[in-house]
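First, one chain by itself in structure tokens, the form predicted alone.
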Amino acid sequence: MNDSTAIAPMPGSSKLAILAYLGISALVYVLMMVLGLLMRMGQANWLGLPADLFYQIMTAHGAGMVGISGLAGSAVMWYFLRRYVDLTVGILWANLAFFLSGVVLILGGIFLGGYAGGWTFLFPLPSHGMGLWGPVGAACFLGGLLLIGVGFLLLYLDVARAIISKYGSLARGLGWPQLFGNSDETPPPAAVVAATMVLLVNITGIVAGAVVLVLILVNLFMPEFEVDALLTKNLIYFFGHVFINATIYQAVIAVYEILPEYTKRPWKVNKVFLGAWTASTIMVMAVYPHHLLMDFVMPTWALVLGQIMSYTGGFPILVVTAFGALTIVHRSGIQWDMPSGLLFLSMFGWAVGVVPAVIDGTIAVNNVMHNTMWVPGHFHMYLIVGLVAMLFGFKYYITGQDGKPGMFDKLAFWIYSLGGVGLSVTFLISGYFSVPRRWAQHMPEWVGLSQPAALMGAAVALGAAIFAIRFLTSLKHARAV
């Protein structure tokens, strides 16, 4: 298969619906970090924040930070995979529209209905709001899921259809021929492979949501459709768990793209990048009985299944990456800048943020540390200092701001960094002391943990601040494919 056939250069319009996606998200990101400064502040003593207050903004950050992450991965993932693919301009802005549209019905139904049950709407807590929420404050946010769920689906469809069209099948897509057989065709490029996992895993784990969502809006409305409450929590996880693992494998095609125009070095897909991304197609949906560890009437199969694909599941793209990525760069002479330097602290807290997740994974671990900040140092790390830091290194790669760094982004870059760090670290440390999570207030003898926690979100939220402003005012540079 011939990878060099010309793609029509990318029109105006999908050029426009790309920084859309990306100044949108800028945005999000900082007004979600400092939705969570508040709740920091609020559990530290330092903001008198009443209960009620504290667990719709805990429900809009957790919405917030999974959805704005797929919509920035996904844009990621087009701009670079439009190179190889004849992807449709309409479906992209499509999605923004059904986006912004559950953004819409998802605030209403948290600030003016009140429902505050967490961005997992675990069954029952929609329907039982005890005064604090009705049904049509519940019904909004899940209708508002829906619709953002929707717009993803079109989206992942259409990468589909673009990659079957060049390709011939997704089977391609992965390299199979390549991986499983003597083909002496040229592997599709890594962000070929790349797309072709996240659609498959993507739209198995949305059609899961979609289903979900709609067997609970029933239920509100019509209390008599029982819904089996250990099914709704295996479908919701599963969904759950394959959309925010899909962000970082959408948005870490700008790895494969970046690097080897600031080396001068190819990207090597070979038998081990394809065999590791499609072990990954299959471990991202079988990990997710991980966080049913604790639900002692699952199968025993299923827990032992969670703990050991927490051990392996996100090793496989995580090795061949960070490996790539050095030996890309090793004696390559590489020019550090902004964008290399956001995509390299990626891979820090990308490998970093792994490591409490697997200790969590552990059965015995597990009972005592999931339902404590332990949990939210693995994943704040994962995902401020490793997929937020790769997605602000593409919005200064495709801004045109490569070359040596001023002193502004320099310190903007390490006050980012070292409060990324410091924030998950002093979560870990607060999960070690058994400290736990989802609590609006917490007791005396853990404020001393929770103030240095404050301390660390504000100087995340200030760096994430800048660079959102950099970007921003650097739009009229932004590169086309």
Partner chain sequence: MIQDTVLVVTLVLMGAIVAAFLFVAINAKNDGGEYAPIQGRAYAIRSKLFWVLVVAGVLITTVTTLDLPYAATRGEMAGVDKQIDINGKQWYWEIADTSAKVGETVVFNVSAGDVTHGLGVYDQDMRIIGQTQAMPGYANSLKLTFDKPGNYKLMCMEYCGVAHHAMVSDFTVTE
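Could the form predicted in complex with its partner chain be shown next, to go alongside the form predicted alone?
Lone chain follows.
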């Protein structure tokens, strides 16, 4: 699988940078989960959250979770990718600096400026705070997102440069000569293929996001500069969908690299693998109209395409990656410990979360499920039980915490995974009962659904807190290769 057997140590201060990415993300995840818990407790009537505070928390939770997932995912990608290509350590640090400055602006915009327009900043809501926030609060939030975008753009441009200089072109990074031609050269390792896909979609997505952020920022201060609501919605969801999905496509590199170590079986980069990643590149970008299925004015072909892409988009995940993980683990004599357990769990969470997502991509279903709790149901499943489990598995791995897990680790594993599944399922059930998402105050008949959900949320946050403490207190054992 590797093109070299001996792995070079991490260059320069990159080990420190990667640990900073991972350490910050561990803390932010726990903090943001507590915010999530507060929202669920508010909806359960266990906590008197004023509506303005609820929506500020919702905005912080959404932006914070998506942003930190981008940061943590990129750390996993960087860590493995630099085994094969020559990445720039300075840019890794620069991205972190942009990120943290963006976070300061975002938090200021929300908690000082009162901005509560949601992480999706659906135009023209940012300029209609109705006294709750003004243009400055909104501008801080949007400017913060823009800064974070600039940092990531630099990072992915550096990844592109490094892959091109080693493999010759991005097409080669995706293994096209092996996929479409009859080249019998060894294809690039899985990490390179995945990173090429991610940089392609994320550069496109971030540029779209930056364009729409600038349009809205100009409009905030010059309302005579008119912007079209439907156009901005297309750009926002294109960016948002691509960015959050790319976090998993980066983190899954840990699965490709670490499960083979455990099972002593190779994760082969063959035609099916390459085909799946090339298909994903296109589908992740083409699927975003499934966020606009209830915008009836959109062209019918785009919406039908949104449904078809939602269906086909599940294929590479279920049929190739999740199935690949099952195959490599089946009767392998694997030792279950924290890294292997969490990575295996993460493949489960991703696969199982795809089901309600794909079903909701059906126009007829979306007509009754769009913007209900069904939606946070599916994505909390593949973010909590999928992505975040993957990331914590990697954190256990990089700090050398493999081998027999301690009692606390085991406990954390079970409350986290069962709590995560439970939390997501209660969201789904709320969606089944038509409970709308993003409602600070629920109707009396819905409150009973939020109460068990709040308990599960507490379990998830507690499990994650234990994972985070175990990671932060084991930093001195971190691998340098």
